[in-house]
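In structure tokens, one chain follows: the form predicted alone.
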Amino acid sequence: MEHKCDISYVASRRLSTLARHLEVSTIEACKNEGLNASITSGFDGNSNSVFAHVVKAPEDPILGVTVAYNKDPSPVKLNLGVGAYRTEEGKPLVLNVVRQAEQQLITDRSRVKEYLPITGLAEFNKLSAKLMFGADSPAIRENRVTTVQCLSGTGSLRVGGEFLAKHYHERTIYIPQPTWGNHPKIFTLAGLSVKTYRYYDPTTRGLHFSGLLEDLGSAPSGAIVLLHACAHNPTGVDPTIQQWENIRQLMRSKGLLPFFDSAYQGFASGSLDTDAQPVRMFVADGGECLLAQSYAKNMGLYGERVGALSIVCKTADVANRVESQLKLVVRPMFSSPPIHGASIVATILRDRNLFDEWTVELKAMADRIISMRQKLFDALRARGTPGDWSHIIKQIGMFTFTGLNKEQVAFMTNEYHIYMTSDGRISMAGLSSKTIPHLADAIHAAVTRMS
């Protein structure tokens, strides 16, 4: 019998007479190829990826503000791009009420990670709706209403586009002009044709109202009109109420569908009442509409990827099948949503102490960035900066459409180290009291030897 080891020597030449077979063979076949004979040198260069095609693509207008930023070496940089509170030391803010629900969530032995339905978290569902709609709200109450949990803002339009795209009878969708950069590219490869609206004058630096009534009342009857729901990103600038309604009866009466896009509920006013109230005032007619909610600003979820989307509609079994197509564009695409951000919604939302306590968190937040709006016109005011800047305290919402052209926007870039977006978006959130003279004093030079 042979020993153990010569059995184990054997078995190891075996393995490498095998190993040199294959090296020789594989080197043999890229001659005869004509590719380079090394077996570990892989591709040489570029040339030969079968992704050389590839352009290298253009940075987010908006993302590409603070890679640009991240990268200024200099003291006194300031980011006023990206859409996220700071506070007035201009750090990241994770609300006290989020801090509490999270060590709920914790401590609770109960919870598991298991998958969450398509739909998302139920509990999570209904409360997102009755905080928009209103706990009294009709259509809640008559079961017309179906809400699934999205991935935040973007992938609760991302659905309902996609919703829209396969069961609507029309699929041309207007967005205002100017809008979020993210809306035209949403919908477009949601399968939606997009066109726009009148919104913003540049030269009262406010709502373009005759020229919103007249592209809508020329829509074709059935079309899809996005609507910000409040804060209107990015120009922070609102219709009225009294518009609201014109708008609403001009909608109804040519059969328009409206989609909200509610990214700031309670962050813009400090209210959520009075922040829901347009979208209320479009349920409570009877009629159909969408809802993209997103819970990044008002709870400063922004990681956590929260939101939803609703659909009412007209009776309970149209939303019972509305719900049954919306499982079908959620499931290919990202087949049940996360778990932890909803569940500390639904934790605060549901407790009565905590939601109390969000709602004055929130309205803390929406008073500094209305402050800082006052202190910025104020600066702006005391060095005589050409030009009527009142704007910037009617505006409302994390931003400011500022009025600034793309010369003095990089003007203020180059010379003071001011990072913002082209158009001239800054936002409110990313400002402090230290911070407000360096950003007068940039505009007033922009202004004054950029005009």
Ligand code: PGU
Contents of the next structure:
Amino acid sequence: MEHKCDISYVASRRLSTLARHLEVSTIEACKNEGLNASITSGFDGNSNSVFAHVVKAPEDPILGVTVAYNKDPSPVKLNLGVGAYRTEEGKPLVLNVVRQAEQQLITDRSRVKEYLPITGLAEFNKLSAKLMFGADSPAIRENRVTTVQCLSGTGSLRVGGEFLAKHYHERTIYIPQPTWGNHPKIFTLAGLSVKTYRYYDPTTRGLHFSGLLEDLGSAPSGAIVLLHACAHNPTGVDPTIQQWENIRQLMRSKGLLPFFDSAYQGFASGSLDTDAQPVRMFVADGGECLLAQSYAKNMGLYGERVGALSIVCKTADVANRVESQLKLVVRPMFSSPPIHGASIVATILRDRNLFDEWTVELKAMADRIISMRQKLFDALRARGTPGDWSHIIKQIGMFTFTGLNKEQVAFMTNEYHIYMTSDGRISMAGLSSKTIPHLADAIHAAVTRMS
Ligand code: PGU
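Show the form predicted in complex with the ligand, please, because up to now only the form predicted alone has appeared in this conversation.
Up next: the whole complex, starting with the chain shown before.
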């Protein structure tokens, strides 16, 4: 009895138990391996799979560009596919205000990792609505806006789409032609039927305004219309304020329901308020609309997946009921949104100093993109590249819709290792003064050799 309490005895018992356990598990592991080997040997692993019929899907037209880029060993390769901001050194950028906000969050020991409510971080929702609709928005004051935190812009569009498919009487959504490639997929899977309206005129490389008015004018009354709030992707062509006013009048007179996609607030003009103007015009008239907001680009929070869906309603009572139904959409989809990114955004939006610093950093990103436009335009001019390239400086936002065709794009990828979407869109945010000559050489060669 006594010697059982002896420490060395206890230790040796534990050791031998451990040794026996390891022996057993090693033997088990070997037996299992052998078993597996005998089961699989002699069979074609593929044809035996219950998923053998699954066909290989093509890469995503935008995100697949990065996959191809990553595989290219060339030292001169250039990724102008995905719309992600890069510094003049070609590096991804974490904003200084984001670093500061994260520092604050980390040192605050009272912060916990509990689930957020289904609708997300309440303060984030409030501040997001204010950022777009304005501090003095009557719709906010009257509690007619419901805002739900979602998984970035994509998740906000999807939740909005599913809500409309369930609760709105007209299930057709009109999207611009062309538009961000994910739009038709999101809305179709949400249960809406997708149609297009003319938006871009390749001959003028500008807005097809008459086509837009005609197509929206003949849409069934009540139809949903997706509008890019600013910095239209992929064309970089936005309506003027006067044109927005005409669109607003037409849509309101026909009872068309606006669904704004705002992925670039601040990136078009460099000013958050200026870029919010079209949305604010639609809210100022007292009518209803939806808004999907993303902080991926303007706060550089891409992978944090921070965004919000707002629905502006006629009354506070309706907004309240709408919110209760949005919760039913979110709950089985992702239950509740992630806490970290939304906390970063709320920390920045609530603090006057951080907010001001953010606007300066945002303007710097927008300005760098604008300077890239001028430099690329000048470089093509200097090379005497055939064609009118003034659209490069006229278009706004992250992208230039170059007008290069599929074959020219493939040529530039194969010969110059320049990666871009096959529709000829280039992300101006991925360019730097150092890489512009290479791009200009590639465009010049593509245009002169492949036309
Ligand atoms: N809406 C538009 C118009 C967009 O351009 C994007 C992103 C989104 C929504 C969704 O952004 P979130 O990241 O979900 O907030 N478009 C970029 C990014 C790559 C992609 O396709 O997702 C692009 O390069 O077109």
